[in-house]
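Just the one chain here, laid out as structure tokens, in the form predicted on its own.
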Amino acid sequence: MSTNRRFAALRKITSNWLALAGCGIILLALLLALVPGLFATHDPYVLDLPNRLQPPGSEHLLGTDDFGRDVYSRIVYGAQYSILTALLVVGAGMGLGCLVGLIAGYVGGWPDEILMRATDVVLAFPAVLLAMVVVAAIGRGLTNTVITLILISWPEYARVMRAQTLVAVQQEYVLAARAIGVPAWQIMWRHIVPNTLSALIVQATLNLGVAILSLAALGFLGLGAQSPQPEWGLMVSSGRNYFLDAWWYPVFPGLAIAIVTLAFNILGDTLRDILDPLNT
């Protein structure tokens, strides 16, 4: 990206009071993440049976659960488990998805028509139920969601990553590199791949928040993150038997849930209006 283009795209950005809240909500959420125990006010995994069930106030900010455990700061723990979790699942599915769909895209022939296929074949099922019928197949855990997760997340960026090589291999750098005798794998690494960042990050930054929904949604379902674990899902699962009597118990993860997926929603929104040609 040019000096000029990275300007407009810091004027779009701060010129749209939607864009910065949801970069300082990123940004706070990766702090939180990062550092837990600079905002956390009491340990997440202690046990205080005689204040369980505590309304919000000075001494627990956001109340308290069933085991008397401070939700505030079960929340403020639970980043590391939501956010950066989220983080490998989109890095390692972007990673494996890339690499299918450059080699599609670049050798063509029955290579791509097989990866390809292999591509609509996980595309076919919805994703929540693929995820969930694969977790209880390899045992529950944190751990296996994080991989079926990644398993069923590269397709989508196999599709991304195939369209543009497509287009990419038809430039004129491309074959003059291939006229020299450039090497294959030098020509995709160097060429190709720089050249299909943009649409890469427009769609991982997007796929944030569909990661974090579908990690709370297996979560709530017990098949993620199990007890004592904060996990922001399954605090709210844990939460709904008791919503009428201690709604805070469940409100207030998801409302997190909501805000942290909604802010990666707005950044993705922004980040395609900036990196899409036609728009700057």
The other form holds:
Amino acid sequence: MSTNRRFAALRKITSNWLALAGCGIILLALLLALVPGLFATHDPYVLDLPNRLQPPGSEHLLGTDDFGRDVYSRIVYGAQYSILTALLVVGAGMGLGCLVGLIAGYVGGWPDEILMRATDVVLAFPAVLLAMVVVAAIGRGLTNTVITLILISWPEYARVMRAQTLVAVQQEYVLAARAIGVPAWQIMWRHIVPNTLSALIVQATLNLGVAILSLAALGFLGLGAQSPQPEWGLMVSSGRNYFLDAWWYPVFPGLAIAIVTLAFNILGDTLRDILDPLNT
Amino acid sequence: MSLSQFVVRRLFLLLFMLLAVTALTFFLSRVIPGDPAQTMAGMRASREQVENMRVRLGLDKPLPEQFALYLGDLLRGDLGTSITNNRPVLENLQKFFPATIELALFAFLIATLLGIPLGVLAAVHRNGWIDHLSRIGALAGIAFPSFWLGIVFILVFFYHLGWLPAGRRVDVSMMVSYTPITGLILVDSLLTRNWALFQNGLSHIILPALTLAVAPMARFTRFTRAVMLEELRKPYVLTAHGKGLSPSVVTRRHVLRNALIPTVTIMGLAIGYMLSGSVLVETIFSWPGVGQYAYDAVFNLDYPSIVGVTMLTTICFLLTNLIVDILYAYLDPRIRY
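Let's see the other form, the form predicted together with its partner chain, since the form predicted on its own is already up.
Let's see the whole complex now, leading with the same chain.
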């Protein structure tokens, strides 16, 4: 992508208020994830049983949970579990997938066949079920959830990368690079990867939303983060038992999930309009 | 390649995929921590009893041999015995699957009937208020977690407004009058003209189905809009307008028909998604389907059930994909395999 196009992309984002709002929310969420202490009003772990299930008010902005912990502060501290882990899932999944796709597309032949059949098998599994089975096999917990989601997410990128690589290897500049004896890995890294970047960025941004939802879903099912971690999905799940008396307990963490996911979706949608005009 | 050759080839591929999926699930389920023999024999069983159970379950044999035995059983239609309730897994699946199908089909109906017209309207009134509204609605629809939507729906429509029940397929008292034919309560009650049961079943299914339908509906809307816009740009639309056809006829008879062809693909994918993605919705609404069965199985380390459910959902997933591909070829005569 040339500097000119990059500048145009930036201008298009800033001229679109919806995309701008999305970016603002993502920046804020990142801040919450990195320095939660700046925003939290209470300690997210300290129990305060006399004040359990208090409604939202001046002392507790979004009320308290069944242990008297401040829901707002727990949401603030929970941002790292949702956003940073989602970034990790998407980053690692994309890295793995790109590597597989590059090799499959560039080398061709039987490695291509084997790698692509492997992606087919993973894609044939219904994602939620596969995640449940893998987490059950390697044990519950946030780390295992992240590993599972990486294992599930790579095939999508592998497919995109392979398709792009197959097109790229036919281009004259790649043939020319080959002819003058540039090593294969350098051709892949310097010539093929940069040209597939825009399609991958769009995919990755949209998948950040998916990753946040999947992490929350596994947390909700009790397979991901474990109590007392203030993970948003887990908070909705524990709040579910009290929702008739304390609606704020499950509702606000769920809203946090939705708002951040929405922000990533809006950004991804806008980026697609800009970077990938054929595929709108 | 003719269509029949294509179907045969795809069926072979399906068999291969099934084998791979079975192998993967089987080996994954074997590394699950915990001891199934101990669970089956009971917590107070002696060491000898546990060993006997291990031999009976074939767990003392090496893994590849266990897998060969499992495949043999599978071909005879024996999926093993559930560790949770001691019943054959096949019987459990037969019992729970109709509920999941009914929920998924109903959700699919909602998503299609609302999502596609909304997409068409958004495309026809491009950049109008309906387009913007549908865009925000669709983006939000994909962003809200289904488990959270379910809880909010229960809170609003059951608890505060008291309009709809939340949980189970019908009231327990209604089950007495139910005679299963297909296993789908709504269909069966229509067939037997049991209106009270139909009404009761309908009121129970609305909230879970709506929860399950929100995300696919959002996707249908966005996708239909995109395809419609692409079709509207084509020269034949100009010709149709030039012939003096009214705009609504052009939209309905020409543009929509062509736009629906690619939409079929994502509709098929959505059915597969709903059949497998109902785990969350089923646990929230205590819907006695395969999703809840899978959830219980995972928590009870009930590996025969886990493998069984995974097999079943994967077959559905692969079959819907196959049907979509065939339907696609049928709808669009230009596509030849």
